[in-house]
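Let's start with one chain on its own, the form predicted alone, as structure tokens.
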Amino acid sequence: MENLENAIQEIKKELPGMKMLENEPLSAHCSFKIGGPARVIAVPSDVTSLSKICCILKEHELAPFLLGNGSNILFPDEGLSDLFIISTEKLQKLFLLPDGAIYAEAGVSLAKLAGFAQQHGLTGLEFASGIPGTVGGGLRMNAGAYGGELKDVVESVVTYYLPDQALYELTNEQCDFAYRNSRFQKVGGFVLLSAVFRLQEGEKEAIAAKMRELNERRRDKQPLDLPSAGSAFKRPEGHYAAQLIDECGLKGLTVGGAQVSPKHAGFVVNVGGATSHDVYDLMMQVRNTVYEKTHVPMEPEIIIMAPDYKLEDHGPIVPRNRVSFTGPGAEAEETPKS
């Protein structure tokens, strides 16, 4: 706790103009609208400021927790008093590279990214137009919908690697993308800064029509009128989570203010005043009932954070390139091979 307080004071001194939210309710920073106060949420204006924060935290033996739109997370009612949170909301650079690829920083919403691609006649991101997350969060979990995933369109990712205090560029293969997973979930220490997306040329009107079709399907089938964190469970191999939950008669099951959506059994929604304990207890009840009746294990897709949540420090990876702080136009320096 002392390390955290010392780090906060040093960051205030070194970056005096940066927005710092102290004792901020986490319910205001997530789609579930649940969560107690965070000791601090820093909002850096650019990648350089974010990297400086990481450097200071490292000196105090701390690691940051990166927060995008909070669309896939359940914060604790008790809040997070021991964690330094960094919001990526101001990391909004988005532009077309000379070779036709798209560069996007971590705070860009996936909907905005998909719309940008459509405006430039690039196809491949239509599935992302209705996903409520950001590029950073989407990369971490390999976000996807309607048969598409980010792994299909990501060319490379720039990350600040905390153990080395250095920037690295990883290829698609080095990101180790899998279903709702990536190297960035399996191994700690990565602060995702930006990505390059490689798409195919297409007709603007056809791309827009596909986006409208997918978003209409979402509105028809999903409970978008209530706070939630999207799909509560990952798709079990050979099954569909929503179908299993429905077949077990769990639609509408309620614990406190949390409910299995009567509209779509794959969603847990906040029908009013739900606590994190309500959501957690409901999800565990659903998971246990489905397993008892079908013997199919269910894994949460939502990130569930406990009040004493700690970031683990994992071992390093072998990076591809070391890149400068100046961004996508900089020359990459090849990391020596061992």
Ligand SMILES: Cc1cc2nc3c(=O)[nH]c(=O)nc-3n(C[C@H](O)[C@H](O)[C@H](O)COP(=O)(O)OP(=O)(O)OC[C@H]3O[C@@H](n4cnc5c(N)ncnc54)[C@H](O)[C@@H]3O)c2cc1C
Second form
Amino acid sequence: MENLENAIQEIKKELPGMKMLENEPLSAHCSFKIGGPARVIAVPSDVTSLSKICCILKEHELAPFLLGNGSNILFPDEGLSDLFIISTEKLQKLFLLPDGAIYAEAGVSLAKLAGFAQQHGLTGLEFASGIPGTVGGGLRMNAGAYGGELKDVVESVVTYYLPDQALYELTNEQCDFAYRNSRFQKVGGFVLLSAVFRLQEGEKEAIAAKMRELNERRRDKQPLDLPSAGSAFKRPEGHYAAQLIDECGLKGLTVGGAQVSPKHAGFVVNVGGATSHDVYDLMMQVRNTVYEKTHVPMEPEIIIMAPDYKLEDHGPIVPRNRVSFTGPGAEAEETPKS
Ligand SMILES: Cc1cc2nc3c(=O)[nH]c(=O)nc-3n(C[C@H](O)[C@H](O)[C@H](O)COP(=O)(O)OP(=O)(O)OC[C@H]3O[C@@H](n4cnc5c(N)ncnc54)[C@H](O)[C@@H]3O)c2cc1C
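The form predicted in complex with the ligand is what I want next, because the block you gave corresponds to the form predicted alone; please supply it.
Next comes the full complex, and the chain you just saw is listed first.
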């Protein structure tokens, strides 16, 4: 705590013009609309000041938590009082490189990136136009939909690596992308700054039509009128999470203000006043019931930041389970993991 307070004072002194939101409700910074106050959210205006913040935090033996659009996170009702959060909302550079590839900074929304590609007659990002995240959050998760994934279109990623306090450019292969996973998720310490996307030439109107079609499918199938964090669980191998949940009769299951969406069983929605405890307890009930009935273990896709989180080796937030899981991997989950 003392380290954090000292770091905040030093950052204010070194970067006087920078926006610093203090005791800011996290519910205003995530798509679930859940979460108590954050001690601080810094909003650097460029990658240089972001890197400077990281250096100062390192001197105080702290690591930041990077926040994109908060569309994949469950924040705790208790808030996050001993964490330094950095928002990428001002990292908005987006342009075409001379060789036709697209350069985008971490805070650019995937919708804006996909729209930019369409305007330049570049195909390959249509799948991303309805994903409500940013380039940074999307890369960490290898966001994907309708058969496309960022891994198909990323050429390289520039990252500030906290342990070395150095910038690295990683090739697509070095990002170690996999289904809803990447090197940036497996190993902590990567602050993603920007990426280059390599697309194919296409017909502007055909690209726009594809985007409209996919977004219509989304509107038809997903509960976009209610706050959520997208799919609650990753797709278990050989199955679809939503189908398993539906077949177990869990559509509409409610805990407090959290509900398994009656429209799409893969979504947990905030029907009004949901707490993080409601969402967490509902997710664990769903996971345990599906396992008991089908023996298929499901892994949360949402990043659950429990109140007793901790930082390990400059790594990401490590959630700890409050309810025990009765399937395989249960012992492993007793201890925090990244
Ligand atoms: C209605 C709805 C529909 C969705 N549909 C899809 C879908 O079709 N496909 C899909 O894949 N996802 C989907 N999602 C989930 C979510 O939008 C994606 O996972 C998205 O990529 C998250 O991006 P974000 O900017 O919101 O990340 P955040 O939620 O802000 O952060 C997610 C993680 O990334 C980390 N992070 C963010 N920025 C950086 C950075 N610059 N450097 C390092 N780490 C960073 C955070 O620390 C956190 O660990 C959906 C969500 C909603 C609410």
